[in-house]
Each structure stands twice: as structure tokens, then as C-alpha cells.
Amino acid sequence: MGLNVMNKVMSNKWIIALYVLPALILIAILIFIPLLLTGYYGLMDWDGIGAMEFIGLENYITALQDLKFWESAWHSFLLAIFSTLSLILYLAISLILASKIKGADLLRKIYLIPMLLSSVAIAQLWIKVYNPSNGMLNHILMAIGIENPPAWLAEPSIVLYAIFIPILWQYAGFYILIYYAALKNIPESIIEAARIDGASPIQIAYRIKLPLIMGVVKVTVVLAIVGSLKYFDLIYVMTGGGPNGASEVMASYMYKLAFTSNDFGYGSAIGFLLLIITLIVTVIVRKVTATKEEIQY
């Protein structure tokens, strides 16, 4: 009785609408309204405390034809092609924990370590790592025989890679646990049956775990690519986006208008802009890596 009661009411779509209205209205509130209105005040010549003037398309159309805006864009973009490659890096290191090596649990554990520090914390550290009297880096460097190691973060042209390392080792132990999960949830009657046959270690990670997990894998380069083109913290508290530009990406270009030249209008602008650039690039990452089917097991 009670279970065709509880179906009879679960089959009510204004009692379903009901229960799914909290979220809705949570999400519009924290997420759509907020976009909305970033795109409105793109519309908007304002300083962010004073009246607004309406001036159309004109912040988007700057936007579009500011030089700097496609080199924090440029920079952007190469952080999420380096985050992506780095996944090749991470999904081995999991294959390898996954093997039953001695210590796997202990490297693990060390792998979060990083997951659970703030960005904050992490920018001083490699503040630190990288100063060009006495860091670490530079010690190391001039004890194997490099008279005049590099300023990193003073050097235009390394300083945006010199970035990136602190960023995918930030990263590095969310992507393993998840592959590490993937993989330990493969059943081991199908490893036992491929090392039966004869295949090799390196087969079985290539021709069985791999196909096996591709799911998760092509949800991990969608995560890389969208945390890489909206990346902003660890950035700014390391170099702000300089020298001269060198690493400004395209949220630390956004913030920087809108609260250090408080243009409060422009930087909306360009905040909708790297809206759209994510969803679209979301769009182009999915259809690519998009198949008919998928492998069940």
C-alpha cells in the first residue's frame, strides 16, 4: 500500500517540480543571475560605485580588438594544453599505484598533500622555491655547475612556465586519486584473464585498462581545459600577471580592470567573454572527444 503511494506521488510531476524548485532557485541565484548581469554590466560604461552609462556593444567590441586582452588569452590557453598533457603524466602515475607496488597507499597520501593546502599558501612556497638569491631551485642549480641561473619569475619569457609547474603539482593529486579510483574499480577478473593469455604488463595498462576507463579520462582533459582557461589565484599572488603581462591569463586581465583600474565595465566585458570562450572550447573538447559508444564493464 504504502509503495503504490509513494509511486503515485513520485509519478506527479508537480510534486517532482516541487522538489527540484529549491535547487532551481538556488542555482539561478548563485549562477545565472550573476552571469546575467556580468554580461549587463559589460553593456555599461561604470566604475562600479558610481551611476552607469549605457554604452552598447562598445566594452565588447575593445575587448575584442585589445591586443592584451588575446595574449592573457594566448597564456590562458597554453596553461590548458599544458594541463592536458600533464593528465599523460598523472593516469601513468596511477596506473603504476594501481599495480599493487609496495608503498602505493603511502605515495598516494603524499600525492593529496598539495590538494589540501590553499592557493595562497602554495604562491608563497614557490615564491620562495624560485627566488633568485636564495631559493632552492637556484642553490640546486649553481651546485651542479650554473654560474647564473634565471630570475623565474622576473624573466618574461620563462616566467609563465615557471607558473605552470606549481599548478599542475597543485592538481596533480585530485587527478590521480580519480584515476587511481577508475582504475581500482576495473574488475580483476578481466586483468587475471589478459595476464593468463600472456599479455604483458604494458598491454594490459595500454590495450585494456585504458579503453576500460576512456570515460573518465575524457571527463579529466574537460576538467583541465575549463580549470586552466578560468585559472586566476595562484597566479596572481605569485606575479600579479607580470612582468609586463608576461603571465596575465585572462581572469587575472578581467580582475585587474575591474578592481585595480576600476574599470568596473570593461572588465565585466571580458569576464563575459571568457564565459563564452569556456563554453565554446566545452563544446569543440566534447564533440572531439565524443563516441558512439562507450565501453562497458
Second form
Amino acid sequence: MGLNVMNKVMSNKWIIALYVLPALILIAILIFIPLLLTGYYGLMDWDGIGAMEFIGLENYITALQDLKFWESAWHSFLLAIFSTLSLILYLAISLILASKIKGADLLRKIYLIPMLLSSVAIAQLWIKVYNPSNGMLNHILMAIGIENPPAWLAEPSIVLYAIFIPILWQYAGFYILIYYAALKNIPESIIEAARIDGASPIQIAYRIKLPLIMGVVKVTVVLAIVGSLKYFDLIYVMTGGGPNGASEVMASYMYKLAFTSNDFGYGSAIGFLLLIITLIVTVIVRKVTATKEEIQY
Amino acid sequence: MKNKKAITFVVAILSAVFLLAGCGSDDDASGSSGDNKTVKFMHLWPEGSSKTHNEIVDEIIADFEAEHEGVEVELEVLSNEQYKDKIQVLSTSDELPDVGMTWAAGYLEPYVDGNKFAPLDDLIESDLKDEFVSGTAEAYAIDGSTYGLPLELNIATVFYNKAIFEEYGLEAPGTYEELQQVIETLNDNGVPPIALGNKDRWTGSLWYMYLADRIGGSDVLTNAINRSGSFEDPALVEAADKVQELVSADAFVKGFNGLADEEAKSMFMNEQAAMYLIATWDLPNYTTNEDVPQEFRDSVGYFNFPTVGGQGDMNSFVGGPGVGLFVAEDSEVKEEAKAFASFFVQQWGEKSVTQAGVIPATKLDAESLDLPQMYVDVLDDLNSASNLTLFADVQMSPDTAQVHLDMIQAIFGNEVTPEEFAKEHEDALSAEE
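I've shown you the form predicted on its own. Could you give me the structure of the form predicted in complex with the partner chain?
What follows is the whole complex; the chain from before opens it.
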């Protein structure tokens, strides 16, 4: 009887619309409308405080010719590449953790800790680690005989990579958790069958486990790339994009233009370009990783 | 018996309703309902980093609320950089506090252009007539109207650790050449000479501004910014060259371009660096702040920025009014907000001197107050000051200020040549004309 009512309700399109509406309105107000507004502000000459003046596509044209923007875009892409490569490491860790080794449970919890910390706390922690004269890292380096260890956050050629490390560290637990859950989902019987057929653990990992969780891996690749392209937090707190733009990424550059240089129109244009770039990359990644069939257990 | 219960019940319900109603009207922007008015006030002296300032503000608010019945002051406190970010976001969404803090000149302009701040000329001509040190309130004037009430007056000087200097037989340098000697000696003995947190960038700007002032005279930088001169003036290029000379002599602590000012300050205060160029807002740390060990406070002295190549006037200072109070143009309780701002300024003067050791922008009778010696010395310096150059990033528009600040990091990091440094400035400034 209950099912009958359910079917009846669900066959009425108006009722479906009614149920979907609250969430739709929320998403529209919180996401889609601001997105469109950002694109619209990008058409304006606006300091964020006074009156707006319509200037057409000028901001967008300037942005496309803005070397600093492309430099920050390059940094974002580098982060995306490193994040994606780091997934291999996380996958390896998860494979080990999921293969019933001793202490796996404890290790899994340890890997999760950075995820529980707020970005600002992580940033403060790593600022201290990287401190050129009092930091833990340089103390260790000097203790093992390196005389003049670099000032990690001050050297333009190093700073970007120095910040990548805490960013990757921050998300390690998240991906390990996802992979771990996916691996635990593989039916034991399949593994058992492979083992009886004489497959080595490495063969099982490569030929059985990996293909079976490929769908999850693809999702994490998209997550890692998109997350990297719009990344902001640690960079803002640790260096503010400096020195002289050496660690600037797209989002921090957008923020700087809109809120520090008081160039809200231009900042909005950069923000909208960031959205477009992220969309394009997402589509490409999905195309590249698309498979014809989904694996069913 | 039953009746009594019923009455209690009704009273309870009613008071709950009133309570709710009360809460409701409080949330209402700046509640002006009924006779209880709320003035929202935002400042940038958190208890942790600016204890005495914070206490004085609380005192003033308590006094104000006692004197003005029915007016309540609602506080929000953020630290400096966070404050700057938040005030910008709030103004974009038209939610500025009724009274808040602003900086002078270039910083103020977009807010005034956007009609966000109320003109305060009436206050300056009545309540606050002749209260301000000349030149301070003027820094908040745009097109003949004043939009801010200055609270502080700061000049930058080089603070140094006398104990470290004594240990290596050094004396406060009076010339750039002597400064180089001091730097060399300190480096030979493994003491980082100068604490500098150039992640914040305005800190390095102080060094550059002083070098420019000593080499090219007190007007050269101001003229370049107001376009009666050029940034490619040889003196401004030479000043950039001197910056790099200091950097290559290892004058500054390691990794200064990645350190925040707070980190540099803590190096100086932990005696890990011998010198620190900062403005007098830091005086309490070296005089009255009980949280800083007495021994350290006693060991700190200061000297005016040295002459360079025999040129320059040591009585010319970089500085100016620090923060001032604004009143929001859209405030629903403008009268009360103005009254609070005016009350605040009048109370701030003496309290800030005696309790926090800060130099207020209001005139005061130093003789009648019991002040620490360093404070008296700074006041003397201020009295004999030949010139006061406003901080460069405050003089410039926010857009150009960013170019300046980025270039400061670049010149300190040896990423650009002095000529490129000057040209970038010149391009940005002339693009604005």
C-alpha cells in the first residue's frame, strides 16, 4: 500500500517539482546567481565601493594579456599536476592499509588527522616548521650538517613547492579514506579466487583491485584537479602569494585584485575566468578518463 | 493557590515574549527601535597583541555607556590584516559598522568616493576644535571635508638592543657608513643585525622611504607620488640601490621576505636580532607593557634613521597618523555614532599616553603627565621634526600601493634592478594620471 502511494506521488510531475524546489532555490541563490553576478561584475569598472561603470569585455581582454594572471594560472596547474601525482602515493598507502596489515586501523586514523585541522591552523603550523632561523625543518637540516638551508617561504624558486607539501599533506587523509573504503568494498570472494589461481599480491593489486576501483580513482582525479585549480587557503595565510607573486595562484590573485587593490571589476573577471578554466579542465579530464562500461561485481 | 500559579505562568510567558522581542530588535541592523540604541564599533586591537589598547577601548566604552543612557556599544575586534579585509567586504555589502577605524589619505579615497563615510567637519569645528596636532586631521581630508578623526601619531625610528650593542662595543650609528660598520660587526659575531618581516611589505617600504628621504630630501618621494616629480628621479633609484647593498651585506634576518612583521618583532624581542625599524605604535612593548620582561624593556633604545653619504636631515621622519575613526554615512544611529566617535577621541588622548604609552594625535600637556623617558624623548623628537612623510602605501591609491609593495619585495629579493624598480613605479603612477 505504502509503495502504491509512493508510486502515485512520484508519477505526478508537479509534486516532484515541489519536492525538488527548496534545494533548487537554495542552490540557485547560493551558487548560480552569485556566479552570474561575478561574470556581470567582470564587465564593470568598479572599485567595490563606489558606482559601477559598464566597460564591456575590457577586463576580460586585460586578463587574457595579464602576465601575472597566467603566471598564477601556471602555479595552479602545477598544483593540479602534483595533486594528481600524489594520488598514486595515496593509492599505494591505501592498498597496503586495506591488506590487513598490523596497526592498519591506527595508521588510518593518523593519516586522517590533518583533515581534522582547519586550514589556518595547518598554515600556522607549517609557517613555524619553515621558519628560516627557528623552524624545525632548518634545525634538522643544520643538525645533519647542511650549513645554509634555504629560507623556504622567502626564496622565489622554492616557495611554491614548499607550500605544495602542506597542501598535499592536508588532503592525504581524505583520499586515503576514499580509496580505503572503495578497496574494502571489493568482495573477498574475488580476491580469494585470484589467490587460488596463483596470483601474487602485486598481481592482485594491479589486475584485480585497481580495475575494480577505477571509477572511484577517476572521481578523485577530478576532485584533485578541480580542488587544486581553485585552491586558496594555505597560500593566502602562509605567503599571501609572495614574495612578489612567486606563490600566487589564480584564486589568491583574484582575491588580491578585488580586495586589496580595490579593483572589484577586474577581480570578478579573473574569478569568472577561473570558473571557465576549471569547467573546461573538468570536461577534458572526464573525456579522457571516460570508459564504455561500468564494472559490476 | 491555583490563581497564583496562573499568574506566574502568564508572567513567565510574557517575559519570554518580551525577551524574544528584545532580541529581535537587537538584530535589526543597528537597532534604533524604542529608546535603546546600539552603536556598532569595530576596532583592530585584540587583547592578545595589543592588550593596553584593548583595555583602554573597553574603559572608554564603559564610560560612554554610563554617560549616555540608552546607548549601547556593540564591539567587534579583529587583528590588523583581518580588519582590513573585513572592512572592505562589509563596505561592499553595505554593512559597515557605525563607527570603525580607517587609515588616512589614499586608503580613504574609495570609501569617500563611494559615499561610505560621513564628513565629520561639524565635530572638528565644535567638540574637537583645536584638539588635534596640526597635520594629523588634515591627512583625513578629501576635497575640503574631513572623514576621519585621527587617534595616533606615529613616527618610525630604529629600535635597537643596547645590551647587544654594548657586548660588541657598538654605538648607535649616525651615518649610513656607521650603520654598515655595525652590520658587519654583528654579522662577524653571528648576530643577525636587523629584524625585518617583509612578507607584510610595508615594513620594507619603511627602509626604502627613509633611504629615499635621506638621499633625495624629504619631498622627492611625495612629489613622485603626487606627480609633480618623477619616480625615475636619480635619488629614488639610488635608494633602491642602497636597499640591495644592505641586503647583500646580510643586514636583514634570514628569509625576511617570507616572515611576517609579527615574526620579525618576536625575533627582536627575543634578542635574536639587534635592530628593528618600526613606528612608535610599538613603544609600549619597550616601555610600559608588563608582559615584556623588564630586563628587555630596559635594554631597548632607539635612534633616528642615519644620514646617507653625508646627506639628509635626521629630523625628517616617515610616519603620520595611524588609524582614525570613521562614522558610516549609512548609519541608522549617526548622531549617537558621532557622539561616540567624538567622546572616544577626547578620552583616548590622555588615556593612551598614560596607560599605553602611545602618542595620540590630540594635543596634550606632556609636562603634567608622568611618562616613561623613551616616550618623552620621542615627543621631543616630534616637536623638533622638520618633516613628516606619510607612509608610501597610504599615500598611494590602493592599486598603485600594490605595485609599490610587490616591488618592495622584489627589490629586497634582488629580483629586479633599481632601474626596473623605479620604472614599474613610474608606469603605475603615470597610468593613473
